[in-house]
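First, one chain by itself: the form predicted alone, in structure tokens.
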Amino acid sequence: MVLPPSLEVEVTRPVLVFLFGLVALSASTLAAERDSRHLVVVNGIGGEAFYRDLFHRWAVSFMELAEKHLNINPDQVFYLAEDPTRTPQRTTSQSRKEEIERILRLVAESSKPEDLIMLLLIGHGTARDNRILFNLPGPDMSASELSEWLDAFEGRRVIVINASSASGPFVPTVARPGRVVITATSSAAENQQPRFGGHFVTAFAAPVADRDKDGRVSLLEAFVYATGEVERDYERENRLRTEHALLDDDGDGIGTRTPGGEETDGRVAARIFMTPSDVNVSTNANVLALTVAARALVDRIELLKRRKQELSVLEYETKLESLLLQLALNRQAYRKGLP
């Protein structure tokens, strides 16, 4: 390219060295950020086939987002599945309690101070004899056991998302300074399967979740998006809401339903991003976002089918037609966006 005379400069050897240095610094910064984030996804017992499939879709969607959109090193993504044979190429091991402890210790040993560690629990939860449990193949995992294992991450930033039912009491048990704890429900009494987890996963690929339009979705923005979508779900179905998510990021063990105010939780979560800074890490982010959105639509269709007997024929067919149309438009946009 020929520059106008006013823009011509002498590219000397020192200038070239400086420019190459900037490029190398940028690349090394991105690599460092990429390697400073660790993700552990645990898929607990699904029970009936509907929930096994639902939890599997949530887990796979988030791992795809983590690797392709959030640019997390695949070597630092660990998946503990109820059934490892469903995705053997992705699965680290079965989601048994001793395996969760082993993987967390492995991540603690391999990570560095100031690294970011996210633990996502997808499944069912129960309360038994004042013990709050996350249901697993074999013995269940208690909140106190998890908190003890997380002590190995002192000096690191730890995020725990428990997307199970009856998960609220995990907050006072697991909360510590340096940890962000998010639960899908606010109490053990909210024991119906929550929808928060699916929307939380979708948030990181949803442009609307990026409230400040800085090109990245913070942990707080993902929480706000997910809780908003949950509320809209129940409003659309004209049902009483049976789940209220909590967020604690100041370590006091008192979760907040509406974080982000001056004197509430949310200030730490607002500064946490799973995406590297100042870098467009996905060459096909729109296609990936459409894939995740399509899975969310499939979830809504399946949930609607389960409620068929509760609805009139007209209401059921109208809702189903709307969802199928949205899915068809999504797939059309997906095909147009393919390279």
Partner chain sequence: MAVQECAALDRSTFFGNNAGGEAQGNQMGLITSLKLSAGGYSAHLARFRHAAKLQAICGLVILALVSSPNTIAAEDVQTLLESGKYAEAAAAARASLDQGIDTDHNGYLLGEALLSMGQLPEALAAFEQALSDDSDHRFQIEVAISRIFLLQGQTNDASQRLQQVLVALESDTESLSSTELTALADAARLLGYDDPARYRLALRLYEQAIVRDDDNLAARVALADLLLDKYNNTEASALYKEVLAIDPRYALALFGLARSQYFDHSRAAIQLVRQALEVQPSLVPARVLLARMLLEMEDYSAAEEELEQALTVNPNSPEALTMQLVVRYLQSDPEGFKTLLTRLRELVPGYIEVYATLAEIAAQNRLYSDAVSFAREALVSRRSFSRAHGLLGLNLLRLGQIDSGRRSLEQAFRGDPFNVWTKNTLDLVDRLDELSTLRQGRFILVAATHEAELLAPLLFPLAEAAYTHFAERYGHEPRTPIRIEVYPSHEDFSVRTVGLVGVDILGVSFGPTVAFDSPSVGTFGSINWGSVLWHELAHTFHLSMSGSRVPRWFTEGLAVVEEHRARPGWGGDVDPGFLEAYLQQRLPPASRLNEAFTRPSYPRQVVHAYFLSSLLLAFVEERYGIDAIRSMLNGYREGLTTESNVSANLGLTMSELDQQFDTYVRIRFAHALEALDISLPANAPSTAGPAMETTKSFRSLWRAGGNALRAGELERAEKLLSEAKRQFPEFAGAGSPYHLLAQLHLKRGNAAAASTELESVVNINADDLSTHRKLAELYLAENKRDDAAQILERVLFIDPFEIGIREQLASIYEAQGQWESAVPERAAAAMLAPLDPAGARFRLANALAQNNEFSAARRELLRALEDAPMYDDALQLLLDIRQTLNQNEHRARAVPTE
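To test you: the structure above is the form predicted alone. What is the structure of the form predicted together with its partner chain?
Next up is only this chain, free of partner chains and other molecules.
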């Protein structure tokens, strides 16, 4: 597995990442982070009125969320709608194939290396003549066409979320090192309209999606949240599940249904945060010191967890508690120190 240099550092040296994150917590850095993110939302053809409305609602919700919570410059949000007259103030242009290509080339030109580009595809997908397509007004877009256009983003971090039916085969075609590809389904045979998109859109504003309680929802956490909600939907309705989302972020083109943990997929997505850190921007030296100390304690906990099997339960719990109590006191002091 080969990762682009910028991502590899994050995966293998978490301590440095945290420190890097801390240093980045200045107003100007936050602004820079906002400017380094680009969002392209594409609504495919809806067909029935129900789906036209649903897809539009998901798209608008996500854009509103992006503006409020995801620290993205509104000027860098592009919306390609099936019907541009519905929300003309938000819409960049109609979601025709040539327009998608044009906008992606525009973003590629205006973005810088290390920028993060998120492409969200909402709509229906189909498999036809051995081609996997995302259905658009006019000619449909194939997975290979999209992949080719994304080649213009060399050196940037690209996230593609295809929330359409039959989207699974986008993974092997679109996946590359440096890209995170998420699809709502695992194969072309899963051609019922998936629910994944709706839950993925809301994940970034759902507190429960923040599994590690660090105040931010990572891309991986959003994926886990959305797939969990999908599973519940089907269970609640006692229906056979017809969608299994995939995530690929190691670039091997083999998506994983349950990324994270021991899987190589999920390691990059776990460190991509669309929301800014809840750690307040502060120039207070004490606060900064406490934050550094907290990060160090978290790293020690991580190291202890890796040794869990070597220790007795009592020993492990005693050491873990000791570190956690130090962290608890640190966080108390931190909260007191905030303006």
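Each form is matched to the other, and the largest set of C-alpha atoms that superpose within 1.5 Å is called the rigid core. Numbering follows the first chain given and starts at 1. Not measured: the values here are computed from a predicted model.
- Superposition of the core reveals a Cα shift of less than 2 Å for His56 between the two forms.
- Positional change of Glu67 between the two forms stays under 2 Å at the C-alpha, relative to the superposed core.
- After superposition on the rigid core, the Cα of Thr264 moves by 2 Å or more between the two forms.
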